[in-house]
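To begin, one chain is listed below as structure tokens, in the form predicted alone.
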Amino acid sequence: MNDYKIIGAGIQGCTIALELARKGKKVTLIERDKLIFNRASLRNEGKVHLGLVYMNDPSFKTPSLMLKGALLFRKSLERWIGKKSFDLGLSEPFYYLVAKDSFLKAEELEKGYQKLQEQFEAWKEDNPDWDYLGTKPEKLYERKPQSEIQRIFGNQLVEEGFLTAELAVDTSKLRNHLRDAVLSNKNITVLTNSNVEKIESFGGFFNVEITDSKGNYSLSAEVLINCAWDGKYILDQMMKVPLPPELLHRLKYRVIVDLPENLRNKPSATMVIGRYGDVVNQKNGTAYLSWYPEACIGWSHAVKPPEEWQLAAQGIVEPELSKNLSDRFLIEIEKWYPGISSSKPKIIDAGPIVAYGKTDVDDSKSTLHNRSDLGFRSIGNYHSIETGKLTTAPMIAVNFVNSILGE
């Protein structure tokens, strides 16, 4: 029996080990953080993605490929968390909103949104038990008239727009479930504290060196995955893995807020297309806020990103950054979502970002709306795997275990 190690512990990295023990492989499960999924699968807005907001993919396979993950995500958890009912903690619906500066305007956004909603149709066709995080929806989409935008919204920044069927998780509760899989399979060994060094291969093995709390070590691996995210290239490179064009690493902040009485279970809401930001409403009073001018304040073309990134993707910021910041994404989301300046920020924190591309979201030609370069490159029995979102995660994991098993 071939003997599998992954390593990276987000939600990559543990459903990839979930499916290979499921099939009855045993599976080590280095990561290099305290606790598992504790980075940027736990640091982001837990939007599982319908493909809405990538409209400006000319060649429209990110839509497709995110709503096809969307509409397998929870079936996949399904199998590894064992009950057809567990609770991840659903957002309230999402209204995608124009700004006034989109480079795409409502009727270019409607256009691609109606070419989704015929894939979405097809996709209920041909899959009779569908579901979309145990919802389903009958559209994808509805346009909203201009004034009940505005008296919603206000019209400061924001022109015309969509209420959606598109919701967010609590990464919290879905780490949680993930975590608890994990942890009570059997066929999973848990390394924590454990980063890998180097790697090398001979005779059809790989050594992975690794430090820890107690120092330097060595493990032997038939079959090597790597699903690090932002520490996967340097990895990549000693395996001799082309590295891909373009490839960008940014540190992006989130603010998690309780909310105020009166805004409790009103709408989340995104701003497209360019550079603006997101309320995801949760249920339980919380709110994630993020203001992309401000949230994105780590931005590096290296292999591997600075290492002063680690600190804020532990949850670990200074307590004047975190006011800074929280301040700011009050300001200026009060301007398109009114009387969110009255909330209570209580989680500061970040998630690096792993993408291609040279220039920033307002570019309409950036690479950056682009997500569809995903799946795993392979040289041998060593694999690295590209996540490109949570979304996607589950669906890849299934897709990749059943490709190297030949199934």
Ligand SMILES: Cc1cc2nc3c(=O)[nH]c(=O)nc-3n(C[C@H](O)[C@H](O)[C@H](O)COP(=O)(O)OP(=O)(O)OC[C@H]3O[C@@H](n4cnc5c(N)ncnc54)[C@H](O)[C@@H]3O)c2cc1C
Contents of the next structure:
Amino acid sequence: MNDYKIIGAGIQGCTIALELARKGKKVTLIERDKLIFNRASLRNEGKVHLGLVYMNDPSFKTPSLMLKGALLFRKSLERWIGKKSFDLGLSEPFYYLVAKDSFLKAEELEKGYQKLQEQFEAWKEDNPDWDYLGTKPEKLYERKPQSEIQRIFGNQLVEEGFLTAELAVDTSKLRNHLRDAVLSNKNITVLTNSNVEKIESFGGFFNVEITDSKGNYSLSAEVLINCAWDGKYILDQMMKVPLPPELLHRLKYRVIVDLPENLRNKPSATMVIGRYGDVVNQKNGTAYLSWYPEACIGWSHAVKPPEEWQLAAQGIVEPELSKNLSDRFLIEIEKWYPGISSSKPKIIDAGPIVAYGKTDVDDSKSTLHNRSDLGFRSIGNYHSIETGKLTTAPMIAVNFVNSILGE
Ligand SMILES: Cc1cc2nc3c(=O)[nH]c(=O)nc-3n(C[C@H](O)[C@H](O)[C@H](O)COP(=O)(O)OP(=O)(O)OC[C@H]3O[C@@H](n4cnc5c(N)ncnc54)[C@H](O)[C@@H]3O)c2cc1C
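Could you switch over to the form predicted in complex with this ligand, since the one displayed so far is the form predicted alone?
Below, the chain from earlier opens the complete complex, with every other chain and molecule after it.
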């Protein structure tokens, strides 16, 4: 086969296109946005998860999967970006701060972290050329004395903490590398401003109905790959792929700020486990902020999230909402990241999160704590990709292409 059409040009569509193109296949990437890599893959926290945030998954599959995705992340990108060394704008490392009302206490978290460390040791031994975003940490975490944690983060909300090896990438740098690789690849044709309205199969082919700025037209495809993230399930339905039980779309906002001088080069921090937040301290003097109770405005179990989410997901947010959100984030995060309220908000936008669950992350029984059901579902030559996380997308791209090419 040599006619591959991919719906959606986020990290998942772009990396699958690049991997197919690397193997000599002709690929068309169809994207509804005017730009590629302009939705969830750009407007997220950029954390390349070592698995530490998923300690409430009793099967332990999610932490293991994240760790594997993280250790393959840079290496997979290398094959498409074509250089051994490239700048992903790595953040300061994360402290994991155990909230006073976290439903897992520091001792329980430490047990899980130790189990993850053991997997990490085994993985390192079997794969001597491993790396984590170009670094080679010995330990994934170190429990810090309570006095140190409370000196840095205060004692209002936080009880205990760990310094970890976890890092985030700058998603705009990641976007630039992958966008340049896609746009310069002769095997890849990119159609932007092209919304896939309908798909159907007949006679061994697929018919793809598209609306672009000039009107409607159809394309045919021998192999059709659905990487549409929040736009995926409505298309899956047309192909009779069963919907996952408890499908959940959440719209989560982020605020990017310019940090005051005294907070530059300070650590990143994630509060666990529940409806808390993150500060991702970038080396360029900016930080990503999120405070979950205010950030997570949209919640929908519909097969397609509400149309009004689309604007924020392209970076367009009403000034009044922007101001309310950034004010609230700064007030709430100041309680556990002192000094942050002097930051200057500069970007406020949102991204849809696709997951499965009925209750939120502060419910210890919520299925949101298990994100291991990732990969792909195939019906003949129709393939529907469950990206899951930014962390796992490059690994999924390589595995998926190997699988459909029988390698
Ligand atoms: C706020 C937030 C924070 C997050 N933080 C992290 C994190 O720290 N670490 C992590 O690992 N993951 C994180 N994630 C998850 C991560 O962002 C996603 O898993 C990942 O970006 C999904 O990639 P994708 O390519 O599948 O989706 P997208 O990047 O959204 O790409 C899908 C593309 O499909 C297009 N599309 C949809 N429907 C159609 C259609 N009908 N026709 C044509 N095109 C269509 C869309 O326009 C879009 O460009 C976060 C997500 C959010 C929202």
